[in-house]
Structure formats: structure tokens, C-alpha cells
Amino acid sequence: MKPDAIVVGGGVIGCSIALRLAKAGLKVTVLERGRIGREASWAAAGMLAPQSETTGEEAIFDLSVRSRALYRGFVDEVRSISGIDPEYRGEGMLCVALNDEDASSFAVWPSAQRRLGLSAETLSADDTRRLESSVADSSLGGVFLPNDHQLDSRKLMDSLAAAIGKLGVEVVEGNEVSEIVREGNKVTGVSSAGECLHAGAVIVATGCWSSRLLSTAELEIDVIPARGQMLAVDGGGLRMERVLHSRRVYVVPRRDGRILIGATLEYEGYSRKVTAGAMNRLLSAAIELAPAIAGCEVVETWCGLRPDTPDHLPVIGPGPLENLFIATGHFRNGILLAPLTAEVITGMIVKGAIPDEIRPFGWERFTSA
């Protein structure tokens, strides 16, 4: 019996869509070219932080805030099904000014966000260090964002993979889809390893590998890899409760004692190199922000390939062919936007509903240009 839906791509976006479709009663298959959740989702820091360094005027801002509001319920749901805790943390984020330019910007964007009804508390230098004692004594102040949270992205992916399995979703790893199969203007399935797999709907959620697959449906969208290098140190006895953010780096404490430091933004194709220069820049910036990091042991380095588009915004919505749906190009916001993307795509498939706020993120914006 053919599935109601095939989700191509087993990252946080694809698995979240599969979860929501399965909960809606559909028979779902996920096809993943490698292993579930081991690409950009695995590499991510897991920050749920739409407010940091933004005035709230960006096109993606409203969607990001809405998706953040869904996250506690989403995590509770996934944990209750899977039994695996994604370690959601709600201590907030502290953005730290380390120079006069930072301090000047902090006088602008927090007030803009407060006008939107969002919490953004401007702190003196003393109050910044009282909130987080690990912050450098040279800091000039900070902005505390109590609603910008974090989770462990790797544990989220483990939890999602277990949850969709328990909901009866068929997961096929090591299965690269080569073509979207169609009859006229209607998609009927996908082709993989010379075999045609039929389904009532096909959802493309293949991250930075989406362009080639979408081209088989005569849809030309440039989704390219944006490499992000990161590292982790063993925090030992270093006391750090919240995500710390400067203009050069973010520092993310985990419950297991590790501290994540990231991330670069590089356009180097599909290269997965972790470079000495990038590690040096990240460590230097992290030590400037929290000097005690200098004494911590480096325990891991890695990189991920974020899916970027020409306007740095995701492509979410129905494709140009019947039964084709697209959820890709989430760039730096894949973890954050997963619950909302899954909700929207499921609504389109089950109810045929396309929310007005999603329409600006459709594929049409590229062809009209």
C-alpha cells in the first residue's frame, strides 16, 4: 500500500513534518540520503533566538517568534512519545556589549522589540556581570532576552527519530532520491535507485541538496550550502547558565557541562573542512566574551552545511505541480522554524490551507524575479 506522503529529507524539518502528518492520521515514509538528523540539524547549536540582534522588521521575524512560542509544547509532545528529553532550557539569552559600537546598537534594537510587545531588558555593565559572572569585566553592558531559549539539537533529533518510529512512520536511511516522478502536472511519487515509489504527496525537505531534486520538477531554486564551523569545550567548574552572545560569537552551555562555541558563515561549496583559522577566531572571540574559557579543554570540533537561498529566506509551501510541497532553505533557522513549518505543511496537505503569512515564502518569488 502506497503511503499518503513521502518526506524526502530526514533533518529537523523533514522529521517534524513527518511527526505532524502521522499525528494527523496519514501513512508517512521518510527517505534520507544518509542518516536521520546527521546533517545541519546535528551540527546546530539549538538556539531558539529570533530576538538577538534584530529590530523585528525582517521578513522572517514574525514566523520565527510564532514558531518559538510553539516550542515548549512541541518538545513536551516529542518527549512524551519518544521518552528522550531534548533538554529544553528557558534561562534566556544575554547579549553582551564589548565595545562602543555594540553599546550604541543596544540602545536601538531592544527598544524596537519592546514596542512590538517583546521582552528585552537593557542592563548596565554591573548588572550584566551579576546575571552572568563568567562575562568579561571589560563588558560595557548587555541586553537580556528572557524568551530566547535553547535546546540540545542532537537530542532533539534522537527524540524526533524515536517519536516518528513509534508513530508508525517508515524511515529509510541511505536512500538518495534522484527524481520527482510526475504524470502531467501531478506528482505521483519519487525515484530512488531506479525504483519508483508512489505517494499521494511528496515533500522536499532536503536542505542544501534541494536544488538538484527540485530541478527534476522543472523548478530552479538555488539552495546552496553555507558552512558553519563550531567547537565545544569542557566547561569543568565554569558557572554559565545562559546563552551568551556577542557580535563575534555565541557561547551555549549544555547540561552535560560542555560549552558550545560558534559559528562561522562560509560559502565553500560542500567542503566539510574544520579549519585552524576558524577555530582560532571562534576561540579568541569566546575568550574575549568569557575569559575563563581559556582554561577549558577543547573536546570536539565540527561543521554543518546550512541551506541558504538568494534572499536568505526559506521556501515553504506548495510547489508548481499538484501534490508537491517544499520545505527547504531555512538557513540559520532550521531548528527554530521546525514546529511552525511542520504545522503549515501539514495544514496544506490535510486541509488545503495556505496561511497568508506563508505566501511571501513561496517558490514563486524567484521565478517572478
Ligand code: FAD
Contents of the next structure:
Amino acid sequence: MKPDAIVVGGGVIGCSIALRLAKAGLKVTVLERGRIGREASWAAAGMLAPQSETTGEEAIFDLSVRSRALYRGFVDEVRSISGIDPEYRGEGMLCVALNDEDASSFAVWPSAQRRLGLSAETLSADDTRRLESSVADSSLGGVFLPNDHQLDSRKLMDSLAAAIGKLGVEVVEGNEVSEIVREGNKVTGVSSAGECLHAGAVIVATGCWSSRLLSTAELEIDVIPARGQMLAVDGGGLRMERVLHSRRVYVVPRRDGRILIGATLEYEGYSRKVTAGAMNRLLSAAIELAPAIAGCEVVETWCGLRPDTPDHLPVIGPGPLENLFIATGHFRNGILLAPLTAEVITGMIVKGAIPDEIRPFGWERFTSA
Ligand code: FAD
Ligand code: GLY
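May I ask for the structure of the form predicted together with flavin-adenine dinucleotide now, the form predicted alone having been displayed?
Below: every chain and molecule of the assembly, starting with the one above.
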């Protein structure tokens, strides 16, 4: 029987949409070129961090804070269906000043965020080290963000994959969609390996590979790969509870004792190289922030390709053809924005509702079909 919806792309965005559509009672198929959740969503640090990663002035800030507020409930839901724990951690994040320039930025953005009603506690150097003893003695102070949290994005992807399977979503891996199929102005399905698969709605959630597929629906949008390199060390008992940020690096402690260090932002096409220079810069910055990292064993290096757009904002909304929906370009915050994106796309498909606050993120801002 023809599905109500085909989701193309099994990253965090596609799987979250599939979950929400299935819970709304739709028959859903996910078509994934490789394996579910093994691209950008696998590479991610898993920070749910609108406050530490943005200044508060960005167009996406309000939606990011709203998505963060959905997260605990989203994780509880996914875990209770799948039985796999994405290891949500709510200890907060600590931004640390290591030089005068860092310190002077702390005089500005935390107060702007407080004016928006958000918690951002400015700390002295002593209080910063009292909160996180791993922070360098040379730190000039910090800002504690109690509501910026984190989870293990790989475990989230395993949990989401299992959850959608249990909800009856058909997941087809190793299946690359080559074309969006239409009759006049109406999308009727997709084409894959020469076969046409029909559906009531098609959702394009193909991350940094979205441009080519959308061009088959005569929509030209640049979604380009923005490489992020990362590494992990074995913390070896190093006490670190919170995510630490300096302006050059972030350091993310995981429950299993690993500490993630990230990330670069590079425009090198679809190259997946992990380079010596990037590892050097990330490690130097991490050791400057938390000197004990120098003694830790490096256990993994990797990179992922973030989906970026010309204005660095996502494209979320109905496409230029009937029954076509787009959810891509989530750049540095796709893990954070997944629950909100899924809710919004589901509302569009099930109720035909486009919330006013989503309209600025439509494809129309780039081009006309
Ligand atoms: P992807 O996860 O890339 O999934 C797209 C999927 O589509 C892929 O599985 C791909 O194989 C599939 N696909 C592509 N083309 C086709 C086709 N034609 N047919 C079928 N399938 C297809 N975000 C945060 O919120 N917090 C973080 O801390 C964070 N840290 C990051 C750190 C790094 C190093 C990187 C690289 C990213 C980070 N991000 C973070 C960003 C986040 O990972 C992305 O925004 C998010 O994963 C994008 O999800 P997606 O589902 O759109 O893309
Ligand atoms: N949000 C973290 C990153 O993209 O590196």
C-alpha cells in the first residue's frame, strides 16, 4: 500500500519527522542512501545550546530556545519507545574567558540574554574554577548557562532508528533517491534505482546533499557541506561535569568517560579528510581551556558535513510543488532544532498549518521556482 509520506534522508531531521508523522497516525517510509543516522547527525557533539552557540540576535534564536524546551520530553518519548537511552545531560554549560578579548565579550552577550529572560550567570575566576576544577588556573572568569544541555547524538540516532521501527515506519537503507516525481504541479512520489515509489507527501531531509535532489523539483537552493572535524580523548577519571566553551573550542564530557573536542568549520566541498593541522589547533585550544587534557589518550578522530545555506539558516516549509516539504540546512544546530522541525513539518502535512514564525525560513527567500 502506498505510504502517506516518504521521508528522504535518515538523519536526525528525517527520523524526527518520521517519528512525529507516525505518531500522528500516518503510514511513513524513510529512504536512506547509506545507513540511518551515520552522517552529520552521527558526527555532532550533541549540544543543545542556543545560548552558548549564538548571541541571541540570530533570526533562529527564538525557535532554537523553543526547540531546547521540547528536548527533555522528546528524549523521554524516544527512549520509552525504543528502550535506548540518548543520555541527556542537564548540568549546563560553562563559557570560559582565557584572555581580555574573551572577557570583554562576557560584558555584553550574557546581559543581552538575561534581558530576554534567559539564565546566564556571570562568574568570577574563582567561582568558575569552583564550578569546574578542570578549567585552567589562568581563566579570567566565566558565564554559566544552566539551561544549555547536551546528549549523545550517536545514541540519539540509535534510539530514534529503533523508535521509528517500533512505530511501524518502513526504513529502507542503501536506497538513494535520484528524483522527485511529479504530475504537473503535484509531487506524487520519488524515483530510486529506476523505480517509482508513490506517496501522499514527500519530505526532503537530505542534509548537505539536498541541492541536487531539490533541483529535480526545479528548485535551485545552495545547501553546501561545512566540514566539522572533531576528536575524542579518554578522560581517564578527569573530573568534568559540564560542557566547556572557550571562543576557540568546545569540550564535551560524555557519561562513558570520553571527552569530545570540537570543532572546525571548513568549506572544502565533500572532502572527509581529518587533518593534522585541525587536530593540532583543536587540541591546543582544549589544553589551554582544560590543561589536564594534555595527559589524556586520543581515542578517536572524525568529521561530518553540516548542511549550510547562504544565510546559515535552515529551510523549513512547503516546497514550490504541492505535497513537497523541505527540512534542510540546519547547519550547526540540527540536533537542537530536530524536535521543533519535526513538529512544524508534521503540522503542515497533517493540518496544513504554517506557523507565522516559520515563514521566514521558507525556500522563497533564496529563489523563485
Ligand atoms: P544528516 O545527518 O547529514 O542526514 C542526511 C541524510 O540524508 C544522510 O544520512 C544521507 O545519507 C541522506 N541522504 C542524502 N541524500 C540522499 C538521497 N538522495 N537519498 C536518500 N538519502 C539521502 N548540531 C547541534 O544541534 N548540536 C551540536 O552540538 C552539533 N555539533 C556538530 C558537530 C559537528 C562536527 C558537525 C559536523 C555537526 C554538528 N551539529 C550539531 C550539526 C548537526 O549535526 C546537523 O545540523 C544535523 O545533523 C543535520 O541533520 P540532517 O538530518 O539534516 O543531516
Ligand atoms: N554546534 C556545534 C558545531 O556545529 O560544531
